[in-house]
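Next up is one chain by itself, shown in structure tokens, the form predicted on its own.
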Amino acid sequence: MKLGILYERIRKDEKALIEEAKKRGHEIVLLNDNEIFFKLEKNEVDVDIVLERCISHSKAYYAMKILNEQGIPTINSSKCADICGSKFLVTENLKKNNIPTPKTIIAFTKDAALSAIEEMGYPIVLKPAIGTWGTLCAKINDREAAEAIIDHKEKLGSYHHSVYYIQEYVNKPGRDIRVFIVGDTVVSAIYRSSKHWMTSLENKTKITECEITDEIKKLALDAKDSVFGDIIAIDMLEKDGKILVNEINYTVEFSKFGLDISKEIIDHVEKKNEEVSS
């Protein structure tokens, strides 16, 4: 197999996926977002499947969706990365799929995201529709804080601060949920604790392993399906005993987390490969 893989920094989680595809004897080459460049006309990319491990979403969206209409299958595909991307299509998709996940309202404007703000009730959360890592998330605990950081959006102007994702602020235990999927297997699970509301790993957060119940392997197959991955993360939050889908992220980052999936991917892309194949 010719595995192509598509990057932006060779970090530790790609080392560890090259190392085990060259174990496998398969060829590596390696596609660096910041180099390459596409010719519409004419597929110039000699492999036979790309491995997406890109930082920025625009540069593997549009790569992806470039390489498979030009026949050259992707993990994921560009259909997985335009919904993952976008927390938007993410929770209407989790949504159609009555799938539970935090109630979310959407604006458009200063006055109609203040007004859904006050319907919904204090404290909400606010999100970019597009972004990652928890980058300009915002807790909102009154209306005084909320008029401030609008206006701040307001002022900023881009396309991005111009859709109010308005999200139910969900009192967590002090946790949240990521699992790991591969394919149509669960493959790991964990707690992730803070003091901090958000829970990521910037907020001195711990992690520990956490048991995957059926709940939490149908909800998560469930989720993976919505969204037409293959190789996904799945954040979760427990709410009054149950779980909710919250977030699902297509460009899975795991040795940050303690753990080594690489074989698992590999695995996944070699049965891809004998599928596209035959």
Given for the second form:
Amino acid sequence: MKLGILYERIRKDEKALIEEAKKRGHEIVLLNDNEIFFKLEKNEVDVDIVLERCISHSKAYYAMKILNEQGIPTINSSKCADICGSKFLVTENLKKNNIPTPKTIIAFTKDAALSAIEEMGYPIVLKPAIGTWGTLCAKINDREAAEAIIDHKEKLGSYHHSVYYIQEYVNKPGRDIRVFIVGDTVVSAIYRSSKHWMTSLENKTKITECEITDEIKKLALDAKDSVFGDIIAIDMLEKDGKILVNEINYTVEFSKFGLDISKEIIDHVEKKNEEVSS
Amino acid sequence: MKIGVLCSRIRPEEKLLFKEIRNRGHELIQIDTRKAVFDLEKDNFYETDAIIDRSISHTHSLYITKILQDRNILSINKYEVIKNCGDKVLTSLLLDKNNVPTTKVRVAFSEKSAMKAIETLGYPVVLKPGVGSWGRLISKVESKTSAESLLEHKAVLGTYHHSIFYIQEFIDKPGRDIRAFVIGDKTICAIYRKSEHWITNTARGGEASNCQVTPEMNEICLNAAKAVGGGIVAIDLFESENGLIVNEINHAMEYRNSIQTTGVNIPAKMIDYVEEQVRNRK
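Could I have the structure of this protein in the form predicted in complex with its partner chain, to go alongside the form predicted on its own above?
Let's see the whole complex now, leading with the same chain.
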């Protein structure tokens, strides 16, 4: 097949994926999201399917949305990227499908946010509704901190800061779980342990293997279906012996966790390509 | 029936809607987005038969209509329509996909590729933020030097949506454009917006006069409305050498300057539509 790779930088993951696809005789078309531009009236990207490996969510989403509307399938789909790019939409979809996830409140102004936080009770976590790698997430322990952070958010004033995504703080046992899913298979799960409350902060995290229990497997596959995902990574939190789905990522990074799932990914791309071309 | 109106600042448009709702004996429920708080665990927020979105913040409209629609409340417009109209890339993409005549558009994600796209389209071009309204931050680019300087400024502004470059061919219109109002499956009226400035938006001083809805215009408008999901929308059209073409679609339009001009009671038509949608649902 003619496989388009939509990317910004060729990192270790992308190298492994390209190598694997080439080994199987597929033709690779590199689509750098900073180099290409799209004609909306006519598709000019000559590929069978596109595997998305961007860094910027907005670039990934718009590129895939244009490709999908013009008849080119992508992995993941633009529909999945649209949902996973927004913590709010992920939470909505999880709740709709009765998948356990932390309590979440949405507000739009400083006063409304403050009263919502007070009602929920401290500590809480305030997150930008759009964003990755834990950027600008804040754990807030008391009213004074809440006021200060909300003031700052208001002054930042950008488009997405006018939405307050307020989440209950889950007192997890010093670790979270990241589960990797390709198609209908849970391919791996890891614990990320850290003394920092944000266990995903890369330089502070210790990674160990996590057993894929039936509970994790079921939650992971249900969560994947709820966001229409193909290849995704799900972050889970342990709360009082129960597992909650926290966030879902649609551009799955793997080598930095010591994993190589490039074979599974290319298998899935081949399968998807056969499905859509038949 | 109980009709909720999602709003923040109350403009003349909202006042007219409130009056129309009350005059018909419906119960009006004002939902101030500034005070709204949504605990996503809850299944129910307002006892209404429908809500009309009149929020001036596109972001707030999106979140709230999504939350309410997910909980089975009839939202006018629908979340999908607000999403498609509030985002110029999505609007143009859907117009093209549904063969509605529209301008040529290029989308790029960096200064460098935007420059390439502009050069292949040829000057002048129009550069717009992917999300935005009232003609703000729209620039007409006449030459390579102004393109370079504009792109650099946009890149430095650096917010989320500025890395999405929406590049549109410039249409040399006859000093005016057309705004047509579509409600359901009817184009109820239209106005010309005349201005010495190339941006003819009445919010920017464009002058309004009545425009006859021709069968050609009606067909294009209904197809355009359908492409973004239908409902209550305002379609901006250009008169080009090749006939009428659609420029943009608005999902929560202002209409205070259009009632007198067209002689059509727009808020009354809006409430007619809301009543019909509620009845159809029951």
